[in-house]
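Take a look at this single chain in C-alpha cells; it is the form predicted alone.
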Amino acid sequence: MSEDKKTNWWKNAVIYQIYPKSFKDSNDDGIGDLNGIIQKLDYLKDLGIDAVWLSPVFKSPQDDNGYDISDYQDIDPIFGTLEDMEHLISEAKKRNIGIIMDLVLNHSSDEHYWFKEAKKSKDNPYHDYYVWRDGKEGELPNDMKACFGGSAWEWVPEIKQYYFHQFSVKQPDLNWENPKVREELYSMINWWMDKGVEGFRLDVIDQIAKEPDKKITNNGPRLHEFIRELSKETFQRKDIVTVGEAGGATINTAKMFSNPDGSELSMVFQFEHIVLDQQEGKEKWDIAPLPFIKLKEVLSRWQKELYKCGWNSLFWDNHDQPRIVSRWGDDKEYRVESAKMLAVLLHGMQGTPYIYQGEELGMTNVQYHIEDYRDIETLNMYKERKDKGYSEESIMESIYKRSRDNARTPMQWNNSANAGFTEGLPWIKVNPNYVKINAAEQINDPDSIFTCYKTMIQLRKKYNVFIDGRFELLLPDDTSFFAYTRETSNEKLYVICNFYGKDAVCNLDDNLEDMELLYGNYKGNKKTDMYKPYEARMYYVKK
C-alpha cells in the first residue's frame, strides 16, 4: 500500500460507535445483536460514516458488559455467532464500511482458559500470564485499590497468591512483562485483522506497562515500548485504525501515542475536557458547572499542540458518558438547535470525529426510578451514598445527570411499541420520548439533527480545510461564543457557535459578509451578528 493511503483514510473518516446490546434486537429477546445491526447498514450508510466502531461482542461472562473476555476468538452467544460477525464484516465492507473491534488487552476474565489454568499450580506454563505475588491470606501485597472499589488483589486459597486487578475481580490483569502473553495477543489481533478487520478501539491500553510493586499503573516505563512492539507486530501490517484510550493521556504522551510515523497508534481518547463539569477531586457524581472559557482553552490547547505532530479523537459521547445534548445543551426548548450547535462545534475541529449511537438524533438522558437502571456503578453507588447519609434526591440527581445508562437505552428508531428496538422486552426500558425522538421522523427531514450529521460528513469530505487547516481560537475570552477558523494556504473556515439558550452579539472584527454560508443551524440568518439561542454558523472563503 502507498504511504499516502497509509496514514490518511482514517483522517477523512468518521466513525460511529455502536453500543450492540442497544441499537438493534433481530430475533426479539430483548437484547441487540450482530444480525440487528447488519439490518441497519443501510442506515449507517445513508448517514455517511465511514466506520463503526462495536462496544466489546466477543465471548464474555457479562460481568463488565463484555469487558471481561472469556474467549478472543469468539463471539458471545447474546449478540450471534462467528458467521454472523463475519457475515457482518463482509456486509458493512460492501456499503464501504469498516468495522473497528473493541480490543480489552490489559486483562482478561477469569473465566478465561488462561486464568483457569493459572490459578490450578505455580508450575502452570499459563501461570505467569497474570500478575502473582505471594503472601498470606489477609495479608495484602500493598493497598491499591480496584476501579471499581475494594482492594485490587485477590486471594487464591489453591495457590496461596494473591493475583492483580485494577478493575472487577472477575478481570485479572495480564502480564505484559511476558513475552508470550504478548505474541497470544499478536496471534489473536493478525488473526482478526486477515477476517477483514478495518481497525481496533484499545480498551485502557496506557495501563498494560503496570507495576503494581510501586503502584505504577498507568503510562508505566515500558508502555511505549510495549505499544510499538504491538504495532509492529500486528497493526502496520494492514492498512487498519487504532484508536487507545488513554484516560491519563497528556499532550506529550498524545504526541507519542499518535506520531505520524505510524509506529505506534492512528490516534488515543483523552478526558481532559470530558472531566471539566465535575468537582475538583471529587468523584464524577459531585457536579460542578461547565467552565466555559477552560473548555474553549482545552480543546483549543489539543488542537494547536498536536497540529502536524499527532492526530486528535473527537468525541463527546460514548457508552460511559451521559448525552451531550442534556449535559451541556438543552434537552427541553432547544433540543434541536443545540444538538446540532454541539455538532456543528465539534465536526469542524480537526480530527476523527466519533458519533455515539442516537447523537445524531438528539436522544436525551433519562430519569428512571432506581430499580429500572442495569449500570452495576450506578447502582453500587446509588447503595454507599444510600449507607453514607446522603438524601434520595440528591442521588437520583446525580444519577440523572451522569449514569452511563443515559447512552445504554435502546436505538430509537421509530414511533412503534419499544421504539422499533425489539419486539420482546428490552434488557433496559426504553426512553419515554421515542415517540417525538427516533430516525424515522428524522431521516427524510432536511432540518432534522440526522441531516445535520450528514451534511457535516459530507462537508469534511468535499474541503480539504476541515482534515489539514490549522486552528485559531478567536473570542477567548468571550462567556458566550465559542469561535474558531481552520485555515490553510487556500481555504478558511470559521465556525461560530453560541454556545447558550440567549440572544448575543458576536464581536468579530471579520468581515464575513462575502462568505459562503456552509451551514447555519437557523434559516435566513446568514449574515448578521446578532446570534440566537444554540446558533452555530459555519463560513468558508477560497483564499
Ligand code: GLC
Contents of the next structure:
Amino acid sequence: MSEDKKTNWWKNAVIYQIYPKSFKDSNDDGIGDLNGIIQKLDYLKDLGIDAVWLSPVFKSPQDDNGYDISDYQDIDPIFGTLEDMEHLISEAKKRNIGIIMDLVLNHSSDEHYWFKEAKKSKDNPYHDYYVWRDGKEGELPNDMKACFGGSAWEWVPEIKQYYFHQFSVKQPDLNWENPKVREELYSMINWWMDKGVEGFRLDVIDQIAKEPDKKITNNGPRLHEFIRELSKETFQRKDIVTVGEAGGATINTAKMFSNPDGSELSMVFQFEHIVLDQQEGKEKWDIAPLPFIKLKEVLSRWQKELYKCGWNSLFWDNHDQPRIVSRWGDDKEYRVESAKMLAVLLHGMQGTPYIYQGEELGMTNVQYHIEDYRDIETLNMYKERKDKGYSEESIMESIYKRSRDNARTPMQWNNSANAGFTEGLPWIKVNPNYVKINAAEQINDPDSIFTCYKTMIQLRKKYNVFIDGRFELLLPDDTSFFAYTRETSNEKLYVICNFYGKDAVCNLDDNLEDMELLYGNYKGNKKTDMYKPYEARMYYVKK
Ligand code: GLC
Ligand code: CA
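Form predicted alone already given; the form predicted in complex with this ligand follows:
The complete assembly is shown below, putting the previous chain first.
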C-alpha cells in the first residue's frame, strides 16, 4: 500500500466508468438508469473496483447524452430521481465503492434556467453568465469552429448578439470570468459533496478559461487560477478524487494540474497516446496506422516525467473512444489474448487505471447502418463530409473505426434478448456479438478477460511496486515488444507484452529465470523467451 494511503486513497484505486444510458435498464424503457446500476453493484464489487465514475445523469435535454445539463441539482427522469441517486450513493458505499460524478462546468444546456434568462435581454442578471459578442446577423465575430462542426457562434435575433459555444449550439459556454458563475458552480459542487459523492470527473476542464477574441480555447491564461480557486472552495474540504479531462494537457501543465500539494486536481486525462493513430493536423476521422515506437515513447515519457511530481490516469477506453480491442488489439482471432495483453500493459503502469464498461469483457466496435447511429458528433460529421463530397464508403469506414457509438452500445450482460440490458427496445442497438461476448460467460471462467482484469486489480492491491515503483522502458526500439520494469527499493516488476499477432523472441539481457511469474495470458509458458501472439507476462522479484 502506498505510504500516503491515508490522504491519497485514489492512488491505490481502480476506477470503473459507467455510461448510464447503456449500462443496465431497470424499467424496460430501453434506457439504462440508476436503479439498473444499483442492480449491478455486486458485479462491480466482484470485479474489485474502488469507485465508479458516472457519465452525467443530471437533468438534460440529452442533445449530447447528458453533457448538456439543464439542472445541475437534479437527476434526469430517464435515469431516475434524486432519491434514486442518494440510494445509489449509499448502496455503493456499503460495498466500499465511491461514486464519482461528471461535472460539465465549461457549458450548460441552452435549456438551463440561466441561459433562458440570459438570452432575454442584455440587462438580465444572468446575461453575463455566458459569453456574448455584439454583431450583425451573418457577420460572425470570428471564424472559430465548434467541436461538433459548424461555427462556434450562434445568433440570437431578440438581443442581436452572438453567443459562444465550443460544442453544439445547445451547449452555450459559461463565462468563467464572471465571479457569480464560479460561486454558483462551487455551491452546487459542495451540495453534491455533502450528499456523499466521493469524486468528480471534470469535463473539458482545460477549456473553461477560453478567450474567444484571441481564439484561445484550452489552456487560457487564467486556467490554473480558476482551478486553484475551484479546488480550494470545494474539493479540498474532503478527501475526494478529481480527474480533469484535459485534451490540451502537456507534461508541464499536467504537473500543475496534479501537483501532489493538492492545490488543483488529483490527476488529468491527457490524450497524447490516444490520438497517435490519426493523421497529424487532421480530424480524428482521418485515420493513420499506430506508430508503435512512438506509443512507447509517449507513454514512457508521461510515466517518467510525472514520477513523484504528479500523477497519471491510465486509460485505453472511454465513452468518446472506440473499443481498444478493436483498435490496437485483434477483435477476431486473438480477441481474448489481445484484450488481456492490453489490460496487463496498462495496469502495470503507475497511475490510477480506469476501466470503461465492457472493456473488462473485451467488447468490440460495431458496424451499423447510418440510421442506427445516435451520436451527435458522428451524425454531424456524416452530413458535413457528405456535403464536402466524401464517398459513403470512406465516411462509413471512419465511423466504424472512430464513432463514439462504438463505446455506447449496451453493456452485454448475458446471451438473452438485447444482451440482458433491457426487455424493451434499446435506445441504441446491441452489438450482435453479445451471444458470445457477455458477462455471464466470463465471470466464473478463470481464463476469461473479466478474470484477467480482476486479477490485475488484485495484484495492484497486493504489491506496492504497482503503486510506487519507478518506471523504466525496456527495448524502446523493438518492433514487437512493449516491455518495462517498475522498481522500488525492495521490489521489482517486469511487464513484457508482445503487442502483435505473431510469435516473437524477447531479447532481454535480464535473467528472469528465478523470478515469480505473477501473471501470464498463456498457460504453461513460463520461462522461455518465445512469446506467442499477444502474449503478456508479469514477473516479480523481491530484492
Ligand atoms: C467531453 C465529453 C464528451 C462531450 C464533450 C462536451 O469531451 O467526454 O462526451 O461530448 O466533452 O461536453
Ligand atoms: Ca430505464
